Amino acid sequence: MTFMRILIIGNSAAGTAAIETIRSQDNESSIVQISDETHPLYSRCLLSYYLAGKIEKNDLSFRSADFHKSMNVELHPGRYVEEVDPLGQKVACTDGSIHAYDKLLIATGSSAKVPDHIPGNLEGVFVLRTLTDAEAIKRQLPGAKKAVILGGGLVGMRAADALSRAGLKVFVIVGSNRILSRMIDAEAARIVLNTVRDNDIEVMTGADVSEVLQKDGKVVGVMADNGLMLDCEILVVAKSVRANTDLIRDTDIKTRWGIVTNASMLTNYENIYAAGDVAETFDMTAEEYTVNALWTCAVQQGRVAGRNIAGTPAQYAGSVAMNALNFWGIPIISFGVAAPEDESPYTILKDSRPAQNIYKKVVIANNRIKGLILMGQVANAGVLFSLIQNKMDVSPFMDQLLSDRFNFGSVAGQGGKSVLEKYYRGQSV
């Protein structure tokens, strides 16, 4: 085997997943993993648990503490890499440091955007994406007795969650018609919002906020642009995020959504790689390209870079959109085309049962499952997501897919006796 120097920049899901991979294959090339962060690998998904108090800081590692000595990479935390030189195979950070590579994996991930007329700078007003965040609101939270999050998505409602919590008064504002509006659709939406109304949190959609108040370089509250006044001495902002491509900025390695990848998570360089939330991507479901900024995401494609990287070609199948949280002991699970705008090219099968936080909802093109939604009753995601992976003909049994019953004994007679072995043997596609 050829010996290489192999340069990672991130570390989190995707660069994490790339080493030990390339580590099963390669234990003689050299690893450098450059990070901006100097905390421990940790978990961002369980950020929101941090913040409320379920967890302690050490619950959010996911590799043990000696992970990086055991792997033999080299790592520079605290480190940022400010420019990348394709052509002469190295990197620039902002340290002055200069590290050459043979192959090159841009794992950058992404970031919170915060509006222009938001003074970011501001004490009070925080965004939550990293554990630096979240220690910062935490250390806020002494005396604070309001919250404000502008986004009722994912990160804004698990914030809107962990804020109250923590015995916070929480205001939630929100610019769609809806909560979650990138995850379920509005009937969904609605059964979500009664749950999060009993508990305390209040929701507004159909608004942004127009001004943010301060006094003496703190904030004190929001004003609205419907004319609402809010106050609050904690202001999250979590409304959307970008893929960190600033350090290609001067390069012609193409992006769009995001760093344009193959199927082997190559850039348009042969030597250059990106994974994670940075990488651009097939989508299954949708059928284009995008960012599917999610964990499990992030660390199949460190796997498949990781191989390419190694030596051993893979290739990825794609991702498909997906996101899961609980609200209350209400679970709920999203896949792919969930809640398209227009209805009319899909079957669209549904049963809703408000009174019990019972929705499901499948979306059916050509046959196939292009998206799904359960809450309420998750039992049965893994066999459907198997079913959208495989990109299976679902016509023979398409009754039975709501079915509080529906598994893979449904579907092994009906030509899933292949995505039965699959699943079991926890096979990726």
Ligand SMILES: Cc1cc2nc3c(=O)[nH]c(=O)nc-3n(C[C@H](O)[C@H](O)[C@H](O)COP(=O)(O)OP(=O)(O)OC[C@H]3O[C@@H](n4cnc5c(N)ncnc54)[C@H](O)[C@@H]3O)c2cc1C
Contents of the next structure:
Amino acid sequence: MTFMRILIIGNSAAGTAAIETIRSQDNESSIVQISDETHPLYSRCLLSYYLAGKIEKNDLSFRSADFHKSMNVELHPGRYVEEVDPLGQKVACTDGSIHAYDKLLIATGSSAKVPDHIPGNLEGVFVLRTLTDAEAIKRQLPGAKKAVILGGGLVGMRAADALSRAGLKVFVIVGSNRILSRMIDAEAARIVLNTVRDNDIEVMTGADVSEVLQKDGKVVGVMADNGLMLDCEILVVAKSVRANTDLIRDTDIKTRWGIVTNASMLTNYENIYAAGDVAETFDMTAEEYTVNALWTCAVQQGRVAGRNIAGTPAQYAGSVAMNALNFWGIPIISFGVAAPEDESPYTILKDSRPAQNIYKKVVIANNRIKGLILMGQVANAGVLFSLIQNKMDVSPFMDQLLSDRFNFGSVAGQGGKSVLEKYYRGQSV
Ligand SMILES: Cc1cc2nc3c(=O)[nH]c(=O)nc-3n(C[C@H](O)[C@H](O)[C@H](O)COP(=O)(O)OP(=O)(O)OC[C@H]3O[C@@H](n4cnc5c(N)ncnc54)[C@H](O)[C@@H]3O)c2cc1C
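Please give the other form, namely the form predicted in complex with the ligand, since only the form predicted on its own has been shown so far.
Below, the chain from earlier opens the complete complex, with every other chain and molecule after it.
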């Protein structure tokens, strides 16, 4: 094995997965990792539970405190890479340090976007992206009575839930016509919305904040673009995220939605890889290049990048928009093309039982499942995922797909036996 200087920028899901994969094959090469964060490894997905007081700070860790030592990684926390020099094979940090590399992985993730008309530096205005953000919101809680959340996606609704559980009156302002619009369709969103409102959280859709009201340097309310004025001591902006690509802005590393990568997670440089929220990949079900800013995608991409860096070729099959969550007792799984704007090219199967908070939907094209929503009843998610990943022709049992009793047995005699065998061997089917 040839000794290499491996440099990883970013210390989260993708960077960690890459380190573990590299070290499973190469104990000789040096690995240097740089991150501008200083906290020990933590899961962003759990931040809202920490904010709600449901879990402690220690519970956010997803690797032990000695992870970097055990992996023989030289970690530089609190250091920000401002420039990558692909030809010189080195990076420069804002503290003046320079790090040379033979192979580089950019795993810098994404950041919360704050629209220009929102004064992001005003006291009481927050985003929820990092542990530092969550701690800052927590410090603001004593004495706060009302919060406004701008954005009704996964992070916005989780923030709303957390602040409501922390005892605040919460109002959510959503730009689109429904909550969780990237995950579920209008019918499913209506069912969730009823539960959200039952939990004393107000939601206004199709609206934006036109002005942030302030007094003595602090937020005291917002004016919505429909003229409604809302008091609040906390405003959480959860509109969307953007890939952290500033460090390569002066290079010719290709970017579009994120850093453009191929199936090896390589950029247009043969020794520079990208993985995670910063990387643009092929979406298997949407069949287009995009950034699926999800933890599972970041881990898988980090692993593929790690294999290729270590010299054991691996190909990424592609990303899929996939979310599994539980809102106020309603389990929700959404996968792939679950809520297409235009449903006309698809065959859509639905089972809607709002009174029981149950909604199931399968989106099919060319007899293959492209996406699904399972809400309230998620027991047959495993078999449906396998059919999607295996691109299986579902026409022989299409009428049974949404049945509560649909399982591997239902497909076994219809060419599904191999799917079943792979599933139980733990292979990706
Ligand atoms: C509140 C919340 C809830 C979420 N819930 C879910 C969920 O339920 N399911 C799910 O799949 N996903 C969820 N996500 C998304 C998930 O957390 C991300 O997809 C995942 O963290 C991406 O990992 P990553 O390694 O690509 O990047 P990140 O986790 O963004 O980490 C990138 C790291 O690089 C550092 N960095 C960036 N630029 C530089 C630089 N120039 N120099 C040095 N360091 C730099 C950053 O500070 C950061 O530490 C959630 C996210 C949030 C914020």
